[in-house]
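The chain below stands alone and is given as structure tokens, in the form predicted on its own.
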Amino acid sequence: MYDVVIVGASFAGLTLAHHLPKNYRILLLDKKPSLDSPVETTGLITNPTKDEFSSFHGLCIERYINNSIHSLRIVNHGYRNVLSNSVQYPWIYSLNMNALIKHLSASLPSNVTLKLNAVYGSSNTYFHKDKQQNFKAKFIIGADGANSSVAKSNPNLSQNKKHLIGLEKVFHGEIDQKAIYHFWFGEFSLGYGGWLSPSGPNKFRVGLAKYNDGKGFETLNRFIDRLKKEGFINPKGEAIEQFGSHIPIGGPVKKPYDKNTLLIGDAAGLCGAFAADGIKGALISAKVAAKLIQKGSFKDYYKEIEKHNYLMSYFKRQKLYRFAWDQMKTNESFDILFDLVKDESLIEVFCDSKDKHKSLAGSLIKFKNARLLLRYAWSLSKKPKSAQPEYLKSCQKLFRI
């Protein structure tokens, strides 16, 4: 018998386990085989998210910061034009994710039982090393990511319906330790784009997020080869890590709780993918969950999250960003957007708007931008080459057009 069973031991699940009362009996389940298993996240956090770690007893988050990043550089599909935004203060931080997760796991209170190699089965079972185990719990918390098994097991809970596939490889090699690059593409990576960021001394990571077409790592490898050719990276040897995960992009789910069951973090769609800050939703939703579990009711879940710097409003705005981004299916659309934002500080108005309370739309919809905005609107009606009818592709191949 447990007071709380938490499924998933990444940021959401570990945060909840650390913030529940010490007299609760808690079971924490995770499918990874060991504490040294790679963590499937870009490991980037903003200043306000960094501050959220101050509530962990005995944790000095500075020990796990690899890089303090001051610059954001946007690169268009031709790899030639680079738009650079810089600030004097660190805007975003790159964390040593594996070490941080290992520390948070190893420092769990004595009232928490952590079981690795454990897969959630249903409301009262899990499989530990392939052996079925039964349990009873007052509360069950799904902190198990975009494809939550807790959500799937309960028909009264909503599931994430829309995802990107996020893929990353980590290499030894030198890049600018104070900058992160975001690559804007049309046909190459529909849904999001690519990135290049420092990942500690003499290490960097290359990532790509896109709608899943079954060619994920093949596309990522093409991206890496192009970065080598264009001189952005010079890796020393093969990748030392690689992983992929699903990124929820449908916004907060409609039904995140049912009686004694609650979804937190990515499982509830609380992901800040556009701002490279999905960790914030995990931390805050877990802290709110800890309070509501003690009250015995989840009815104010989203209201309580909104009290944290209007975070729910930000997640809902991301759905509008997503709608606009999905309309851009050609390189031309991204080139025009590139021209629209070249005089704006994206750090201030886009990538961290949830913390700065500044509007991207308000910054771009101006009379001086009228011509570009009209061109941009016209470009949205065009289809990417990859969306051409199959018969037309066949004709092109036949006649070598």
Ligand SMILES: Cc1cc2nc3c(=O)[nH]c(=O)nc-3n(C[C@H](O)[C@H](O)[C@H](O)COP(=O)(O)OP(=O)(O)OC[C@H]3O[C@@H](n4cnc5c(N)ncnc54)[C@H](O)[C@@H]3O)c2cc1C
Contents of the next structure:
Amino acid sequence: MYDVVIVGASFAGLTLAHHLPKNYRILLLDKKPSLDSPVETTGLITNPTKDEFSSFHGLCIERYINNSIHSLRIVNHGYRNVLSNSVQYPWIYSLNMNALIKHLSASLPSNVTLKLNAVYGSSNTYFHKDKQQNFKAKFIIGADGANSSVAKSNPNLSQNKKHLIGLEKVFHGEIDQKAIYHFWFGEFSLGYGGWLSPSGPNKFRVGLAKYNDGKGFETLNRFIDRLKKEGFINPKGEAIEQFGSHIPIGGPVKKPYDKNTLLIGDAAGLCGAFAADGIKGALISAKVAAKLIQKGSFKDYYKEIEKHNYLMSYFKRQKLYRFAWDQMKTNESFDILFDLVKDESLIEVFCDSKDKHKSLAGSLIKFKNARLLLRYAWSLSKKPKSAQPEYLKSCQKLFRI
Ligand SMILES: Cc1cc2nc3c(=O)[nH]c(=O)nc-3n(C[C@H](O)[C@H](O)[C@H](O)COP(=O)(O)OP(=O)(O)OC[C@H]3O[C@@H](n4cnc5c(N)ncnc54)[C@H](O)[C@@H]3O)c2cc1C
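For comparison with the form predicted on its own, provide the form predicted together with the named molecule.
To see the whole picture, the full complex is given below, headed by that same chain.
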């Protein structure tokens, strides 16, 4: 008999296990085979997210910072137009997540039993090294990511319905240690974008997030080839790590709890639907869960999360951005948006919006932008070239439209 069984030992599950009272009997399950298993994330966090780690007893988060990042560069389709925005202070950090998660797992308090190679099946069972085990628990917590088995096994809970797949490869090689790049692909591949991020001295990560069409790594490899050709990267040898994982983009789920089961982190959809940032949502929802478990009621779950600098409102705005991004079907829309944002301090306005609760739409809807905004709205009604009939494509070619 346990007080709490937590499924998933990543950001959300480990945070909860570290923040529950030390007299609770806790079982923490994860399907990964070892503490050295790679953590499937780029590991970029803002200052306020970094501060969230201060509540972990004895943890010095600075030890896990690979890079302090001062610049954001946006690259439009065609790879020629680059928008650069820098600030004096680091606005985002790239963390060594493999080392951090390993440390948080190894430093769990003695009241927590961590079982690896343990796959949660249906209610009150898991498979450890292929052997079925039963347990009893006052509370079951699903911290098992975007495709939560806990959510699937309980008809009272909602599941994430909309996902992107996030793919990444890590290479040895030099890039600017203080900048991250965000690539807009335009018609090359709609509905998603790519990134390039430093990952400690002489290492970098190339990733993309896309709707799953079964061609994930094929597209990532094409993107990497293009980055080489355009001179953004010069990798030394093959990738040293690679992974692909689901990102929930449908926003917070409708029913994240019942009487004694609760979903936290990605399992509850607490991830930016557009920015794909879920580390903060995982940490905050786990800390809120630690308090509500002691109260014995999850009724105020989302209300309590909102108290953390309006985090639920941020997730709502992110759904809107995702909707707008998904409407952009032509290179023209991307070009107009690029023109619209080029005079803005992107880091101030957009990238910190989670922490400063600012809205990108609010910053762009101004009288001086009226003409561009109208053109942008008009461009959204157009179809991508690939969806146009052949005769129209030939006419456009002939008249060079
Ligand atoms: C490519 C990529 C890049 C990203 N980059 C960033 C970023 O830079 N910044 C940011 O804030 N967010 C980023 N994210 C999102 C972020 O990684 C997630 O939001 C975050 O990891 C969610 O944490 P979590 O603990 O809720 O779930 P997860 O980290 O997904 O952990 C779930 C855990 O549950 C375990 N598990 C799953 N099913 C079972 C089962 N049946 N039984 C037992 N164990 C199970 C898994 O092994 C895993 O350890 C990225 C995501 C991807 C895919």
